[in-house]
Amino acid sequence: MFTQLFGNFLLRKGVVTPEQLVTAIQDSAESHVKLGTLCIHSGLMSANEVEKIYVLQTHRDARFGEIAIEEGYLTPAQLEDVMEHQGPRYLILAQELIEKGILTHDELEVLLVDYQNETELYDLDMLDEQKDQLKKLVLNFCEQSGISRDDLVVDYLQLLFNNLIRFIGDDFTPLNLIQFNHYNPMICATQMITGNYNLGTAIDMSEEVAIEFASRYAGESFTQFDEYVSASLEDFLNLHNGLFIVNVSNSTDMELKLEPPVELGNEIYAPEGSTYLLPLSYTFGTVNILVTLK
C-alpha cells in the first residue's frame, strides 16, 4: 500500500516519469533494501556518511555495518535494530530507482523528510492493518489530488488499494486524480451504489490490459479478450463494492444497495455529478478506475 502511495508522491514530485516508476516497480520485485538506505531512513546516518561507507568499500574488504561501526556513525545495537526492522516496503522502490540512478542518496534524505512529513509516518515497521494511518496517506492523496474530503470516498479509496493488491497485485502506482465530464471508454464495467449515499463506479482498460487483469483476478491464463476476461472485471468491481457496502453497513446505520454491473461498450461515459478518474500505471498497463460523487 504505502508503495504505491509513495510512488505517486514522487509523480507529484516529478523526480520520476510516469515511465521511470513502472520500470522500478517491477524491477523492484527482485530488489532488497540496502543498508546505506536503511540508515538514511531510520535518521542514523546522513547521506553523505552513507556515500563515504560506499567510497570505503571499494577499497576494504569489509560490510558497509562494520565499517559504520568503526567510522562512528553507528553502535552495534543500533545495527542490530535497524538490520532487524528492515523499513517499509517502499524503500525498496527507492533503492531501485537510486541504483538506476534516477536518484541520489542526497536527494532521497530530502524527500523521505518531505514524505514523511506529508503523510506523518516515521514507524519504520509500517503495517497494512494500521488502518487509521493508512487512512491518512489516503486522505492525503485524496486533497493533493482536488478531491472532496468525503470519509466514504477515502474508505472506498482505502479499500480499493487493498483489493487491487490482493486480487490483481502490488505493481502499480496511482496517478493523480482528474476530474472530467465525458470520457471515451475502452473496456468499461459500470456499477451504481444507491442508498443514503450514491457513488457511480467504473473501471476501464484497453483490451491487451484487460486480458491480463482477468488473468490475474481469475487465477487463469487468458490469451485473447472475450466474454471471460469481460465477467472478469465486472466481477472484479462487484466483490469490491459488495465488501465496501458491507463495511459501510457495519460501521455505520447507512443503508446502501448494489445495482448490477453493466458493461458500457462504446457509449460515451457522463454521469451526472462530480466524476474522477484515477488512472493506475500497473506493469502491464493502464487501469482506469473511475468514480461519481452525486
The other form holds:
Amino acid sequence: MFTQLFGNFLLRKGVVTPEQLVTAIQDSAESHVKLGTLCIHSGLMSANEVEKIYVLQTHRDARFGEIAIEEGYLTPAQLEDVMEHQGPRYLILAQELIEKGILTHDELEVLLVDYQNETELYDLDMLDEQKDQLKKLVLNFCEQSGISRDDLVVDYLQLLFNNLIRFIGDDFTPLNLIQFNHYNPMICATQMITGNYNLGTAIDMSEEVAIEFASRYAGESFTQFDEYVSASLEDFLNLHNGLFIVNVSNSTDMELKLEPPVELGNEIYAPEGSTYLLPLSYTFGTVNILVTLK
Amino acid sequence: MVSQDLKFLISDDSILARKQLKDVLTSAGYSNFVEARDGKEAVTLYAKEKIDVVFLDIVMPQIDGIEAVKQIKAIDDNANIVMVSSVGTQGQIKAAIEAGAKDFIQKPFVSNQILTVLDNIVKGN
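Now the other one: the form predicted together with the partner chain, given that the block above is the form predicted alone.
Below is the whole assembly, all chains and molecules, this chain first.
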C-alpha cells in the first residue's frame, strides 16, 4: 500500500526523469518481479551474484534458481521461500527500470537500502494497517515540497492516498508537487472546502484517462467519454473531501463546509492562494490533483 | 404502504450518484422514480408529485440538502426523507435529523444500507 512513494523517491534521487518513470509505471502493469530482483531485495544475494547468474544463463539452459543453488548462493529452502513471497509491489517498478537500462542491479541494491532507511519500513506490504507509517511517508513527501508538517493538507494528502487506493487502485506513483499560478485544465472538477480552514481542491485528467478512472470508481465498464464519466470525477472529489471533513470534525472541534463541486470546462484555473499540482502517475495515465492553500 | 408501488424522489447533483441509487432500488424491484439535480428542484418536485420516499444529498447547488429537508417538511410534515451524503459529520447528521430527516446514510453506501433503511420506513419504524 505504501509502495507508491518509491517512484517519487527515485525522482528525488535524480535516478529517473519524470518521463522515464511514467513510461516504466505504465509498462509495469503486466510485469512480474524476477527472482534476481527478489533475491537482492531480501538480501539473500548481492547485485554482483545476480548479474553473474544472468551471464551464466546466456551460456546454458537452466533456471535462475537452479544455478543459484548450484553456485551456493541459495539453499533450496531459501529459494522456495523467496518464490512464495513475491515482495513489495514497488519491486515491479524497479524491475521495469532495470529492463529499460535506466537502473543497474548494483544501483538498485543501494537504492533499496536508502529507501528502506528513509521510510524505516522493511516490508511495506506487510504493514497495510499502520496509518502512522503512511503519515510518515506523506510528511516526508510534503517536507520535500516545503509544506509545513502541521498543515491540515498533510492529513488531506494522507487520506487522498488512502482513498485513491481504496476507490481507484494502488497502481500509482505520486510525482513531485509543482507550485503554479495558472493551470490549463483538461477534464477538471473543482471543489472548495471552507470554514476555519480553507482549501481549494481539483482533479483533472484527459478524457481517455477519465474513462478508465470512472470505470474503476463506479465499478462499470465505460468505453466512451460521457456525462457519467465526467460525473465520476466530481463524485470522487466530493466523496474524498466529505470523508476529510468528517475526519477533521472527529479529531478537532472544527466543522468545515463543502461547496458543491463544479466542472471547470475550458477556463484557466487560477485560484487565489498557493496552488500545488500533484501529478499521480497511474498505469492507465496521469491523474492530476490540485490543492490551493489559502 | 405497498412497498413495490413506492414512488421515490432522488436528489443529488451527480448524475452518477443518482444512477447508483436508482440501480440499487431497481434491483430490489422498484421502478417509480423522479430525479432532482439540486435542493430547489427537489422541493418543487415534492410539491408537485406524490412522493413516498425522498433520498437527499447534502452538498448541492441552489439549496443544500438540510434546507431542502426543512422546506419539504413545511409542505408535508409526514415526508419520509433519508439523507445520503459523504459529509457525515456529527453536526450535519444532527442538523438533518433536527430538520426532520428520518435517517442518514454515509457515502459510499452499500445496497443493503439503502434497503434496510427503506424497510424501516415501510414498516413505520
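As the structure is a computational prediction, the values presented were derived from the model and not from experiment. Between two forms, the rigid core is the largest collection of C-alphas that superpose within 1.5 Å. Numbering follows the first chain given and starts at 1.
Participant: Does E207 count as moved between the two forms, where moved means a C-alpha shift of 2 angstroms or more after fitting the rigid core?
Facilitator: For E207, whose C-alpha is compared between the two forms after core superposition, the shift is less than 2 Å.
Participant: Fitting the rigid core first, would the Cα of I98 be found 2 Å or more away between the two forms?
Facilitator: Shift at I98: 2 Å or more after core fit.
Participant: L21: after superposing the rigid core, is there a C-alpha shift of 2 Å or more between the two forms?
Facilitator: Where the cores coincide, L21 still shows a C-alpha shift between the two forms that is 2 Å or more.
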